[in-house]
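One chain follows as structure tokens, the form predicted on its own.
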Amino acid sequence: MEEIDQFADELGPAKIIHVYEPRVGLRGTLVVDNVAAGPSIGGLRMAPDVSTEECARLARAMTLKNAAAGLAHGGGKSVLYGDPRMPADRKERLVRAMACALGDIQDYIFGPDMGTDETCMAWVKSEIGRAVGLPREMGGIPLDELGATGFGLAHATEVALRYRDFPLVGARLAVQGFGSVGIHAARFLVARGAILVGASDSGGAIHDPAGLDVEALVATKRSGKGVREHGKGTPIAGEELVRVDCEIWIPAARPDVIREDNEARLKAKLVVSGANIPITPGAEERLHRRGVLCVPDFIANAGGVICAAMEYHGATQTAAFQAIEERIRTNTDAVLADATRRGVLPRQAAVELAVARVRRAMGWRRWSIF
């Protein structure tokens, strides 16, 4: 109970489970935050430096995200300690072991996240029969391959620009985390007229004020190289991407990349969060005070979980993408309109919207002691 008490409030978490199997090197954590609306959906994140605190924060973000998106699912998250770039056979053993360790937890549905993908979800599905974000061959809608989260981010950005003083066409874009989410966000936004001037990954960043060729940069990544090895533009340190002159900045990687100690360097006018919890609360307050509009993570990046939930319930790819567009555009406008009208942070308006929905679901559910 002491560990739960560190993160507990009226919404959750419902449970925190640690798994450990030294014979295969397995160490992981699951946080099921709230299941009032239905079984939780949340990704399996794999990284060497994950933690219970990060898992709990991400699980809460999923509760809010799923509620705001109007899904019949609560929020949860699992983390697996390890380098996702380890040999494939070892990674497969760890992911399968994690799935088996959590196989009896029926109120958690695995999905892909940072460090895991459709193949990992296929391993989970084959072990316990409960996963989303599956390969097509297993009846899934491969949300990373199709760019479901990036598709939603593009729509959130378009709506957010109603509340800014510049158009999307010609707007300079920087993407922090040029991976499965960041790549597709860049593709969709550049197709709508934005200019990609900066991108980063775990190995560093690249900047070109004249614009980067998105597909050429993707090809560099597909070849196994980092963005700094692209050959065009100026290589810079990853943390320097925050200084790049641009109108739109998309964080699409780890938590807390914009903090009180670097917030003042950010030059963008609009931040659309592709990652979960990428801005610390204090930094978000400061950005708001100096006129930078931040679209909250669980509003802007819900495309992936909307797609996953619809896959789980048997929807088609077309229906899933229609739902992403409709729900994200509606929610982004509702949150920003409410925040503008009341003069509050968009995050406050978004949290109030989502929490109200969770509370209503909690009021209808018969809770059992078990």
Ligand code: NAD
Second form
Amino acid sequence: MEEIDQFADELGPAKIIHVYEPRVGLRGTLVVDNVAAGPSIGGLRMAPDVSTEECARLARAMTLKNAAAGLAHGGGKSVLYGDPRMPADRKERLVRAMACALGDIQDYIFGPDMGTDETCMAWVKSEIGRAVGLPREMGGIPLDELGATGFGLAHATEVALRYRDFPLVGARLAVQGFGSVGIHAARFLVARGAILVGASDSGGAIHDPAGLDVEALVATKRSGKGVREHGKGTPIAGEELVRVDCEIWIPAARPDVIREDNEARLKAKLVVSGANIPITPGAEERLHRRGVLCVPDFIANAGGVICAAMEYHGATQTAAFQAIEERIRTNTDAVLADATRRGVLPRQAAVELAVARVRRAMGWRRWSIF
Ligand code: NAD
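Output the structure of the form predicted together with the ligand; the preceding block shows the form predicted on its own.
Below, the chain from earlier opens the complete complex, with every other chain and molecule after it.
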């Protein structure tokens, strides 16, 4: 109970479960934050340095995201300790063990996240019969292959530009975390006229004011190299990406990458969060005060979970992408219009919108769950 107390408020978390099986090296945590709207959906993150705190914060982000997106699902998240690049047979054993250890927790549905993918979800589904973000062969809409989250980010960016004084055509873009989300966000935005001038991954960053060819950079990544080894542009340290001259900055990697100690270096005028919780609250406040517009993570990056929920309920790929476009455009505009009208942070407007929906759902929840 003490651990729940550390994170508890009026919404959750409903459950924190740790799993440990030394024979296979399994160590993991599940946080089911809130299930008022329905069983929680949230990704399984695999990394050596995850923590219960990161898991709890991400689970809350999922509660807000799913509520804001109008899904019949609550929020949860799971983390698995380990290097996701470990040999495939060891990774498969660990992911299957994690799924089996949590198979009885019916109010959590696994999805992919950093360090896991459609194949991992296929292993989970085959073990416990419950996962989203599946390969096509298992009835899935491969959201990372199609770029569901990047597609949603591009729509959030287009709508956010109604509140800025520059157009998307010719806008310079930097993407932190050139992975599934970052690559597709860059693809969709460059297709609409933006210029990718910087990108990073866990090995460092690349900067080219003249513009980087997205597909060539993807080919570099596919060949197993990091963005620094691209051969064009200037390799720079990963933390230097924040000071690259650009109009739009997209965080698409880990939490807390824009903090009070580096926020002042950010030159962009618009930050559209692909990653979950990439900006600390203090930094977001300062950015707001100096006129940088930050579209909150759980509004902008809901494309993946909207796609996952549509898949879970049997929708087609076309219907899923229509839903992403419609819901993200509507929510981004509602949040930014409300924030502008009241002079508050977009995050405050977004949290209020989502919490009001969760509270209403909690009011209708049947008593037998207690
Ligand atoms: P991914 O593993 O495909 O890509 C992550 C990328 O970030 C990789 O290129 C990795 O090298 C890079 N990276 C890791 N640490 C870094 C660091 N310190 N600095 C710079 N780059 C770093 O993961 P993803 O699916 O693209 O997810 C990225 C983020 O977006 C996560 O925060 C995830 O929770 C969030 N998100 C993902 C989805 C989705 O649909 N996949 C949906 C919503 C939110």
